[in-house]
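Okay, so here's just one chain, in structure tokens, the form predicted on its own.
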Amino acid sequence: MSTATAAPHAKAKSPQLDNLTFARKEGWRDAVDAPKRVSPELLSTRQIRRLSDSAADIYNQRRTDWHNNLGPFKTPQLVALHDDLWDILDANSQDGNRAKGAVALDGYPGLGKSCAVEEFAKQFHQREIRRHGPYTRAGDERWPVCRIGMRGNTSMKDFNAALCDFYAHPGKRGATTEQLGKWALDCVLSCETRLLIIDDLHFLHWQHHGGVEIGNHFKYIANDFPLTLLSIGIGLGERGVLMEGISYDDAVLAQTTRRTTMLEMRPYAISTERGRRQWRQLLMTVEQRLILGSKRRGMLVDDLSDYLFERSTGHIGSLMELIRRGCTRAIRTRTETLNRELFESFKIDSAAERARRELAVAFRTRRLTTRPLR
């Protein structure tokens, strides 16, 4: 097939993933058995220039389409999540009339923590199918993980609902929070759940009566449903998921902070050998995936890991932000190459601009770098 008519590969197919939700049980099930991505071929900016009109429109679009959805990477961070994880379910198989340790993954912004645990539910719910099978021994679809997303100022009654809904119940409209509860745990129940994800569980009404009736819902999910909780969100301590500044005498709230481990993230830090090494190992893996037709070694590495820490302030979001417009202009410009004057003609989130400031001082008066000192 000449490259002069038609995008290498042109019938090869990605999988078609934009317009699910993990709100519901057949957008997860779609994302656990999708196919992996399979890299559009590497062609030099030469060839891309020889390409027809419509053969370079649809190369280019598998090559956004890839930059887009690259990742997850095993960076450190994840790894290290993702043993705890295994340790904590695989030591939460009691008999189902035993409360369940819980997991709440604390962390800033941008770090990859839902993508992460995602990441970690999909490994987990392939391994529940194989070893049991898609039915129940009662005929009902088995679903091992269930993942609820929590949105602005959501009450209790909200996430009972949204339980339900991931589940398709019929029964909704006029029913009390207690009802909702209890048509979820049926769902949990026949469908022989695991693992329930709350992401950004910061949305809660955590004001409500000091925090007390999340903490008793969330003790009674852990004695009553026979799965693990895996709550995500920003500041969960501060906001007082734990109930870490509790007296004691309140043997509800200790029992809550008794059974849950507290597991966060970081972002990169270069203030070591091991975090330099880390973060350029990062860059390095990212630069190997890329279908740029003017790319070449070290092009990150070498020549931009300072300033994309500065630009990402070590986050991955952030640093993920920037590949991907990054990506998407070079291609777009026919520039075909990612440089520090192509990062500089766009910004990303306000958080990592407002912080590159006072990086950009720092290393440019070389206090700070992210090249090996030894």
Ligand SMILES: Nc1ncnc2c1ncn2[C@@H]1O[C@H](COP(=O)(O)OP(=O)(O)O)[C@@H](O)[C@H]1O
Given for the second form:
Amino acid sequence: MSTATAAPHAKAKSPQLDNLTFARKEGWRDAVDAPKRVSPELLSTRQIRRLSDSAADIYNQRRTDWHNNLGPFKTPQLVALHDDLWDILDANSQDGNRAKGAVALDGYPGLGKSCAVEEFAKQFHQREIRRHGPYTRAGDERWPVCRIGMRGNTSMKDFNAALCDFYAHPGKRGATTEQLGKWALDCVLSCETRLLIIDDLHFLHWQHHGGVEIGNHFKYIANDFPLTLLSIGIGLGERGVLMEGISYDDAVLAQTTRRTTMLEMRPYAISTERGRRQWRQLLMTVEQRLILGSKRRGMLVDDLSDYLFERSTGHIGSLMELIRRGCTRAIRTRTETLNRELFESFKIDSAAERARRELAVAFRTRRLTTRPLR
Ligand SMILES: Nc1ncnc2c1ncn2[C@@H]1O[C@H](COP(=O)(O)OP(=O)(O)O)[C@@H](O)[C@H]1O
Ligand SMILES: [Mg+2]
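Based on the form predicted on its own presented above, generate the structure block for the form predicted together with this ligand.
Expanding to the full complex; the earlier chain stays at the top.
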């Protein structure tokens, strides 16, 4: 099967699925092959003041762009996840179309699940292409990874259509769910896809019929498609990757459950020496990357470590949101530095703000600290 090239302006058609560039293989490849961003030059506040209006405008825009795309950092969570995924994928490469089992990655929002998996998928894609070439022996394009993101009400048909869309399968919209499913399997086989990522799987739990039908469909995929199925979501552990309301006595289903490896992502924790060091290491890494005219060594690590933990409750997503917002404001107001006063002037996501109030009390009473004790 040869896969058609998607028009550059083509968008994911299904509004039920997230509209990322990754929705198509070419978009995915662009992301994989994107060159590393180059850091803008670090100018002092005085140098910045001497820039002409238009030069300052360009400089500020480049800095904002840089700050908004920091990372991915090799956090301990990311490194541990990558280790597990390499082990699992490399142990899953038996010949033939044997079922490869599944991996479920569980964790609250903003822990860096999608980010870490995306980074892994890029490396995996590159390694497979390096090892086996960009084309299969049959002459089809090789697509080692396929990624689908769920949204609100995703039906089985939407899902199968999204799979076909990823490969730019020329199939018609009028096709049945089964037909789309068959084409999807064709694409997976001919493009020798080895890893299928389904992000934000928890959206299925909130669906009308508990997503039973599509839940079963995933089990069928895990069993019949010769690839490793990696689902990402919140609460996959408690409910099982299998959705509520599915009969567990079904032997086939029981088998899928058994072959599913549960992985988890956790926030930074400061209850141990090691945890405190890891948190400060993260702040140090962020600090080094900032392009602000009046930045100072230790600006985050020494002065704001407790404060930033309190506000983000150890979630990298909230921390990075604070940093992005802080930097934008520091540049716009010409403060050119990050401090408590500046962070106090805005709010971020509400979950982090709620948890923050509890932590603030603990820090004040000195029950908690991010400082190493030794
Ligand atoms: N390893 C990382 N390095 C830098 N920033 C990260 C990293 N992981 C996550 N982030 C930041 O946190 C945000 C949320 O991460 P994301 O992967 O979307 O979390 P999740 O999928 O767990 O909800 C990202 O937009 C990014 O800004
Ligand atoms: Mg995510």
